[in-house]
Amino acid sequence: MNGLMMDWPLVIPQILRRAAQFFPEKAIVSRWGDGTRHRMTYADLEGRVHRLMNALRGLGIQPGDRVATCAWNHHRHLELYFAVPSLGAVLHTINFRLSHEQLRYIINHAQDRLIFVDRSVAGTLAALETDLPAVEKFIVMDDRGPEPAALPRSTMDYEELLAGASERAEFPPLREEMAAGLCYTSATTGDPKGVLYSHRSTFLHAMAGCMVDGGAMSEREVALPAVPMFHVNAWGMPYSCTMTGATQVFPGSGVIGQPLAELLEAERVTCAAGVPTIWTLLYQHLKEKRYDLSRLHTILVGGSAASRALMENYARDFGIRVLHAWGMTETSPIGTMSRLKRALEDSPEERQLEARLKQGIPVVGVEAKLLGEQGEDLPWDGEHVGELAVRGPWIASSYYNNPQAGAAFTADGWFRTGDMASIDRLGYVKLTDRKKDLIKRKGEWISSVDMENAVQGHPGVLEAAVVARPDEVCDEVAAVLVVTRDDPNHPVAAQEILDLLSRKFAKWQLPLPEDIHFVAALPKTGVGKIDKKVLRKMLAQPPAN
């Protein structure tokens, strides 16, 4: 038909060929593990693409090939997010701080065939290297972080192979279908799931970030993803910033409290994102410590609600704005952003912080709705409660290769998301509760149900139930309550507990000692089901004296 509009791919090569021909001088700055810096421009950023590309190229790698990076926040970290989909291939983001048990699954379940390594955390990879028969090399990237103990035998320095690569790269025919990245899930129940996402949905998800009422970047902000580069892609801002020409600031390894502070006013930040542990911590840093950040703007806040106090404390002491979103590994991951509707502009403070403690509304592209018991829709009244599912152009449709656990995803295209949610008058979403029984520490899932079996694999133990306990540094944590067998052959300690699970969980997924309780018996439901309801009550008191 006449008069269409070109036939022109929305894909991940577009976005670095604007930023290096209208922001070549624009700064990208990493922090090193040990304080250093580095900085380069978008210019230096396609050179080094070009080199990444052929040196990928001649390592054999093809369109469709998995590879993946088990990295923190840096240059050569962006580097990688261009340079893999702009081939054809598939960058898979693995979360390293998995357990073993899940590495090795994902790893194995992608078939990834490089592995590009952080230094300091090569060593995690080391340990599971000759159970990863897929995997043909690990590339190392030097983040000056603490020497690991070992390094896997197959190994390749970055600098090294970028230096002998060619400065010119032929980019490949791309259509805007095709995979672009791989992220899994941290496993609520069962093994991760996979979500793979196409160059398009990819590019329409950056544009989102870069629009007024989403995510706002733009060539005058310098921004600062305190979130993890393997946490869903920094929840798309590298490839926003990149969009937009915005100064992007890595902030490397474990950077909390005084290192964070210090960066944010070196680095003249505008804005910054990251789970709200981060910032609890920040601000009771810059209560003791004064620092000038009075260009830092904006706190996006996502992986777990932020409290009230946290919006009002930093509005409040230091003129900054919270700013709540919602999303998950299978919506790329912005849905929702909770930003004032000029409805609400002139109403009362109360009211429109009421709106900010709300995950917001759907962004540009989204759809939303609420699912009743029986699957019908419920009014947006702010009252009804019922399952959030959603829709849109960075939304999955599916899990990678796994058939089986398509549960989440109706017939008519909608995603059941599994939190609990009201929506109000005004389309503000307001998440109430997971549908299944889930611990998030520092915005990653623990699965209670997982835990309980492994408490329960010990001889001494009749019963568990594990549930959240809220905790200021990281959301949540695990308590375990644990009914013991009168049993004097199988005695059960506390620490006894912690070894069972680290067995199976990361370390960052334990609960402390403290959290491990010993009572005579669990509250039951009248189906004779453990009500986890009382348990958090019982836990939410004080104790008594």
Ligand code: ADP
Given for the second form:
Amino acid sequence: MNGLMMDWPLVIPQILRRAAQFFPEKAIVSRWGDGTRHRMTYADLEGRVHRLMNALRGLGIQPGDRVATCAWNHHRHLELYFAVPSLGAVLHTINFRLSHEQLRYIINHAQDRLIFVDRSVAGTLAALETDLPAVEKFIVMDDRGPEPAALPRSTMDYEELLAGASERAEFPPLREEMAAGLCYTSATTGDPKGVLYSHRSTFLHAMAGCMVDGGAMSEREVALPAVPMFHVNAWGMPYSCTMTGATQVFPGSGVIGQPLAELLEAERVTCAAGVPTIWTLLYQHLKEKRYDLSRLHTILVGGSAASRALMENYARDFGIRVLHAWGMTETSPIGTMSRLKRALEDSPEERQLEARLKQGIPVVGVEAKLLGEQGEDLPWDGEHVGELAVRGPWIASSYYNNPQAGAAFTADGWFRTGDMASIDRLGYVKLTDRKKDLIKRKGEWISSVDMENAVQGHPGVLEAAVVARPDEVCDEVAAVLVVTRDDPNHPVAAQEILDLLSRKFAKWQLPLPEDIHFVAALPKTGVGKIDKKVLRKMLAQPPAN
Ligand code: ADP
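Alright, leaving the form predicted alone aside, put up the form predicted in complex with the named molecule.
Below, the chain from earlier opens the complete complex, with every other chain and molecule after it.
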């Protein structure tokens, strides 16, 4: 039909061009492994992206090729976020904390031609090098971290590469449906599966990150992604920030506790994002030492459930809002966000907290439904629990080069998330569990997420995990693992945990006293989530005599 709007492709280079044009002087700060900080501007970023594009061309990179990163959060990684897709190539961000076997699998599956690697983590790749036939070169980025045990053989230095490249790059024409990014799920079962993001999906997802009822990124924010840039594109923050011209503060290598507090204070950060464990550990530290975090208004928490204690502690002690969100690799990742609806504004605080503790309502662009055991639609009454299914422009429609792994995609165009949830009348999604983490006692479900939340309500508890322990009579029972704060004012006894749980759970759901374990630490996955697979294995083993 004539008279229509322009056919203007939603492609990644536009995001950078806007930032350089309107916010050339705004800062991008990176913290290196030795604690020093590097500062540059969006104008600098654009210049370096041009050079990097020319350098990549010089190395023979063509549209469609995969270029990988094994890197922490810093400006060089951001440069790659723009240069690689701007050439029409695909940026494959690798979680280098995966096992060697998984790394070998995903690098070979993706057929990465180049790997840009932080010096401090290059040792891992040196050990695998001979098993990665498609990789032509390793480009080393000096992150001023600990010396690696070894470097791969065919390496180049990132800064030398840039210095040798010419200044202005030609931008090839791009279509918005072209592939731009690739992430593998961390695969708790089977081989990791690749999720291929397009320019269009990345652009639209970044815009959702800027909507007031979405991530609310804006030019006025100073944003710190504590979530690694290899964990679903740091939840889209680098693109949302650049899109709006927000100041970006990159914390470098897995910074937690004191250095994170120092960075938040020194750079006057206004919003940050990461998995709950980071903020639990930070809170512990903030209680011990005073920092001026008066600028910090919001911490976006996702990846695992935000606990009531986390939300209450930050609000009460520091006036910081914990904003709960849900998503996964297959959903780019933002799926839902838990902002308070107007209808709840005058409700008692407890009712508000109850809503904000849920994972939230689907953001614009994402549709959701609940599936029963036969695939039927379940009602949104806050009671029925079913598998959450979603669809939208930034939800995967299949896995990359993996037709066998299609079971999650329904014939009528929905993605089955594998997460069990209820949805209430206001549309708030509440996750009860991952399907594989559910505890089934004599055929009835127990929500591990609810029980973890309750245990974390004890002031002496630092972290808690609830997993299924196999049982001959009941099939499965709940087992609780607790890490205490080691605070003499708040000792924790097993009986107190049981008392706390008995206020919220039916008798049959309660763990046995011997299923409450006090441990020194909980095993974590590469992205900092509690690794329940390891815990289940541990508990399934007969106790040593
Ligand atoms: P993995 O955890 O397998 O590395 P993802 O990062 O894609 O990969 O994890 C997505 C999963 O994390 C979701 O399917 C869900 O089970 C869990 N998750 C994400 N956000 C939340 C949340 N806010 N509350 C509870 N679980 C969450």
